[in-house]
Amino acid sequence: MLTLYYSPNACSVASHITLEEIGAPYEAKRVNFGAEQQKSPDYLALNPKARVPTLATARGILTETPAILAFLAQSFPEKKLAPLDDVFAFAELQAVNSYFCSTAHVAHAHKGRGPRWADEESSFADMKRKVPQTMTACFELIENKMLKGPWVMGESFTVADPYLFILTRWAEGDGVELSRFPRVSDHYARMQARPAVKTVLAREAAA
């Protein structure tokens, strides 16, 4: 049985809601980075960056949501949560996801984790400033080249959607108006009316 060690409405919630999508066994395990246990001897052993999310498989341990994503689509291919008969067509589904986790995730980790690149407290006054316009310059980016719509990928559900949805759930309090964008606006919608999202809502809350 799977089983993903996730921290709630952390960037793992795509992982936790593919899961849930796919129906298959699997077990969630909240990570409480409020009492540091990413840094705890036990989940190093598992993922020696600290963070999340992580997924124990039959044959090891994945780490990096992109990997997760794809791992999840190739093993449940019946579920079609990728296009893995085209082979194009899924390295542009990788790009989609690899641009939210290299460019806008990082954009966002800048309003909370400026000691990641800086030790002047001025220096994290800085980044945390240019957050909303770093993070609206990611969803002009989204809403005008990369959302196909209705889907990101076009008319099916993919994994890039769970991935667009967490970005998504973060943009307010990141600065961005969500009213200027309303085809993102439209997709957050549809998948705040899924069953899976609102299962992995519901159990993280209440985590």
Contents of the next structure:
Number of protein chains: 2
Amino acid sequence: MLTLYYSPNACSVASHITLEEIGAPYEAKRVNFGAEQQKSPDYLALNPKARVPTLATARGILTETPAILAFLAQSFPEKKLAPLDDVFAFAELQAVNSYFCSTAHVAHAHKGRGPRWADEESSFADMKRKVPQTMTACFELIENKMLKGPWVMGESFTVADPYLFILTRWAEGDGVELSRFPRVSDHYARMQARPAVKTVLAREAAA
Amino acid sequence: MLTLYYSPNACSVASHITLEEIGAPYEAKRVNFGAEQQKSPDYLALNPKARVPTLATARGILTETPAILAFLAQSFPEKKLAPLDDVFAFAELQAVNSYFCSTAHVAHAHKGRGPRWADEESSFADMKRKVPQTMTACFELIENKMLKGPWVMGESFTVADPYLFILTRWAEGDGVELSRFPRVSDHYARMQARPAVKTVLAREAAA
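Alt. form predicted in complex with another copy of the chain, vs. the form predicted alone above:
Let us now look at the entire complex, which starts with that chain.
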């Protein structure tokens, strides 16, 4: 059985929703960041990066959202969560997920994770001030160039959709005016209506 | 035919080496960052992110190093540049490439790309001062937990190897003492000895 280690409302939401959409048995274990559980010896033995998500599989541990999402899509091909028979279309999906991970999530992280990249309080404040601008730029690109509609990759729901969902969920707190992005807003509303998304949000809120 | 848009010594080196290792016909076009060619209308039409690498294919444009590397491995399966028949092993490779992209490359970028995430000169200086520490932490993880040896994923050369090569090439300028990392240093030396690597470095130096 698959076990997902997650923190509520972290990027692990994307993997959590994907597992729920798949519908195969899995366990979701909360990592309590407030108690710094991600730095405990037990967790570091699983994931020495001290981050979420971590996916424990019968073969071993996987980390990094884009890798976990592609793994889940490939492990349950009957769920059609990625265009597995089309190398180019699969690469397009991977490019989107890589952008979400290395540009959009990184921009967001400068709001609260400044100590990853600097040491001075003045730098943290400066980084935090810029987040509305950098995240708005990300959503301009997503709205105008990436989101094919109605789902991220077009007609089919894929693993990129739960990933965009959590970025959008962060966006208002990041100072992004979502009303400027009608296609993203429509995507967000349709994601919120999915039973799997409701289940995951309720579980994470109660954890 | 595939066309790679690259900037010398940028992360596009990973895709450039992979194309050269594959040995199929391709074109490598330099994007002159000194002249801000990445912000020209022609280039933005290809890649609105104004970054490299960009890979032009018969089907359309691909961006993002992890996506391009997996695409090349899947497009030329006979070259065995990824464990394509093993979903878990492929995910492990993708997790490594995602870490290189979203953590190691991002840490490196704080040396010279501070304006992406802040506005004040004092913040840029603070970020720059921290790069030796953050990049050393990345190489500790790579040396001790990720690099299986002799190649990144073990006995077989994969698309993760050219990606580690460019990160290691940046490392000394980032203030990392490579002598502390004998396994990474050995990998770097073996990469430098490969004909494809020599060809790419010579071409990029002459461009």
